[in-house]
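In the form predicted alone, a lone chain appears below as structure tokens.
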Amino acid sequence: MDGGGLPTSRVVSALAMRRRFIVTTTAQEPSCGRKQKLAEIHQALISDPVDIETLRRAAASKGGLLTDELRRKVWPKLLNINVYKLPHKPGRDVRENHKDYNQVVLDVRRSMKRFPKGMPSTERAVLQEQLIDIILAVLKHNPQLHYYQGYHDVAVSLLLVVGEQMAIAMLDTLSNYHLRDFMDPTMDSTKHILNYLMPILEQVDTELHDFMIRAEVGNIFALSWLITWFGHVLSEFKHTLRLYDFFLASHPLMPIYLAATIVLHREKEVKQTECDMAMVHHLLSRIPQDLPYELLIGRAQDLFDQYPPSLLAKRAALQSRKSLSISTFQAFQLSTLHQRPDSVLRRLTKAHGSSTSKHGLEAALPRDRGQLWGKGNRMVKMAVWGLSATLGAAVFAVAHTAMDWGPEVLLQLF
């Protein structure tokens, strides 16, 4: 039996069966530019120390990291994770007496649409058990963190690309840095991050900003975008992966800049809508699936450079709370700059006679090196007013609309 309570043979069998569904996932770029980018990423990975700045630029630039194989190599470096010192697979004890166990199980059971069409239920069940263990392992290791609905959307996006053990390591780091503000016992810190949205809009398009103020729509429509890194609202997993490349290489507030960019991109639709809170909220809460993601990513980066958080934070509405994600980011970035390449880490691991290689990258990935699967209404107005005021709206914005937003995805594998 494995840590999730499923026979190891079933896990191996499921991995083998999934090979039948493998589809190559690559970014469509001109071959010349693609080859050059691949070469730059490879050189950055074997440099000593690893050239993190080049990897960040590659992840943020057009096409992102190109393939899932590269993501499995680059994502850990962006988060300063040693692939030869990964956490062990969770044991049964991870589920014992955990206060969030029941809620995590409910959320994971409702995540069926995050898995590919056509996947046998037995295979999906294996991954869902792993997903439960990943989440509980991170929460158990970090008792100061509090689970929120939508957290599982981040976890499953990682699992479907890098596997169980690497997903635990990545989710642990993200939870202590990029996602930290969402994991407080209250939603106050999350509200603080959401409050950056309107000031960004005001800087770029005063007319649009004023229209939304008159409509009293607030920013609750963007909550699920922010706390799931858009994983909950995009129907194609390749777009989720592209955004994860970008966010992993960027400041923790970059998702709110992308949210602002999406609203700005839809400014004509918004202005043509009746200036009514329920109508505008309805429009904005349903994100189009045909967005020009590369264009929006570039614009989000431009907005961040032109109106950095330090500038926006001077506004009164953003001065009342200190963000842990923001305050720790500079130190986190510096910590990633002195990593050794994997070839050196492997030699060091062997030189120290460590048995961690059995728990490292080789054990974390399938034996065949294949990718894991991934892949004018008063009542409405009063409801959203109340939810916006308390920001107990995580459940409303994520769970209540799950049937509308739940993506039907196929993780395309390299």
Second form
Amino acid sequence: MDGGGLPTSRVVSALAMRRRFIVTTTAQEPSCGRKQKLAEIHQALISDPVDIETLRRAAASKGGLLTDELRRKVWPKLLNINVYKLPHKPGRDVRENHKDYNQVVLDVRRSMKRFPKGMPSTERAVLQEQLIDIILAVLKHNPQLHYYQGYHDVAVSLLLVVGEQMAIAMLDTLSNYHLRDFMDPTMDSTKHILNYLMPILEQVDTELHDFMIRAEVGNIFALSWLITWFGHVLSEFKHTLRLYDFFLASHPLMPIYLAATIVLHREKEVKQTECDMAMVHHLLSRIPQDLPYELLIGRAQDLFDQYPPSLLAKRAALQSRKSLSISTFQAFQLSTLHQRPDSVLRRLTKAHGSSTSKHGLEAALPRDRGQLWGKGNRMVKMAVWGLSATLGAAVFAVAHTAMDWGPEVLLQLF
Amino acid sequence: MAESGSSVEFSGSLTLPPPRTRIFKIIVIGDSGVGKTCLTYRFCAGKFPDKTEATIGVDFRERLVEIDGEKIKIQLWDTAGQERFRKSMVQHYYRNVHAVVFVYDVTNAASFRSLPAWIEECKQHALGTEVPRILVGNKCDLQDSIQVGTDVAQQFADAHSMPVFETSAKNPNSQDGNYGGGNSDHVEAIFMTVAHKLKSQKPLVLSQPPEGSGGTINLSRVRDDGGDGSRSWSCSSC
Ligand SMILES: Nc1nc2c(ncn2[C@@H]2O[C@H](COP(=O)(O)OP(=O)(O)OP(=O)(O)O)[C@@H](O)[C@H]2O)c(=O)[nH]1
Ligand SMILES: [Mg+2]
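Having seen the form predicted alone, the form predicted together with its partner chain:
In what comes next, the whole complex appears, and the chain from above leads the way.
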């Protein structure tokens, strides 16, 4: 929603969008009844185009998306994924000669805690193999992306809810947008994102901020929160899911704002700790498991509205680096505005009898979509250049990108 | 972060120790999967963790020990092994470190070949030979899949003037006779060796000048379970 380091005044359409978003998010509470929310979500899903604003609001507001069944319907919409055109199951080839293969296997084999406690070990073993496959499938499909330890925590959270094929599609999109900064060859961009944390604290609680500066605690205590969307540190999967609802519907920097609210929430504890790096790091990195998530999510949204990334970037020395996640976010959000409801998508898919006889990931993405992905990426890049050049060009490029991903265009190309 | 049992490891120091307790900070580094988390957990919690997870960033464990009648807090910084975390992430934690433990996996030659890079990494953070450093070859219990022989490791350690220990976080007493055996815990002994070494040094950035002289260290003195462990240490170059 926000232009990050870009001068927002120039990005008129985005600003307008952002306003609308704020109005709707703050006016959410009166209708928080579960039944009402279910009805709203269903209505939004069958609208044509899909009412993505309502879905985002539902995902962020109290209770999130409520059930896994709804998540399976709404999550793909939040990421502009056509559930009738999912990638095929990965073939064996995804495991061959991949530079990150060993690391992925090592991390996935150690990820036992991410699976439900009662799950039979044979079943878990099957899912772990799937987890290795989906991670490698996405990495193979995006050679510019690099695996990081913690990526598997994101992948498993998706897999457990939406299954193998949709998890691949979702992980692919997330990797190119929300998680993009973490997947550079180095962690420099990740560090840049982490550096937004202290400026937020400074705005809200100078005393706490100064205490932490004196302790020289740094911000690595929040690293795993950020790059796994808290999946690595929460022991209750339902809390992870609640946060995933929220983050899937939000700006890529939102996990940092949530991190800030958690630190602020623990302000007393922090200040009572010995002002020493080790002690403060230790305290903060052990996340309490009984956090009031709904409250904190609301606060994170308020903080985001009050101190948007662009504002923080101006104050702190944060401007020097370009964040791909931030700079492509507008284009990404615009691309989600033109989705058809599933009933229509299914009809269209059937009518064209899309061939499903191919194997492997490339085939799994319907052939033309596979090509479009490449094209889409180029268009996104163009959108970024456009934004930094003139507004006209930006709007053109962004609109073009969105259309590229629209199903009609896709189908015309078959 | 990964271990839910971490509060247990930490419990020993939750009641604030007297202000003048010295703290020894030791950073543990090495490739992903060599067993850094297991080793530090073993030392601080006294057992092999049933599950570890990838370490993301830096984890912290500590344990209060007594050496020659002095209470000392040993702080272990367990770092992420994946290369991408090294440069930009872990660097903050190299500061004010009193000792370095390099870990490789005896069943994984690649982890041994990475050691020069880790040593270089330390040098860049101004942790040269003046800081006590030791080398630990982990997973000795997997006798059938050993890829790094003791002699090669010893040569390498000599060349970098540090002592080397082969051990197992999983089964630290399993070495056939080489290292004392009995019911002594070899992993504990390794970290205690480092602590003794630090205690014997001139005061570092520690909060209290060391009492008594450095002198020769008899490891068995700090152990409750008798002198079994001392034999293994007579040969160490520490
Ligand atoms: N057999 C055996 N396995 C071990 C031993 N120590 C660790 N392991 C296993 O090796 C794997 C990696 O151990 P970790 O302690 O998580 O490795 P790490 O060095 O902390 O890895 P990163 O956090 O990724 O840097 C786990 O599956 C452990 O169970 C050992 O002494 N013997
Ligand atoms: Mg570890």
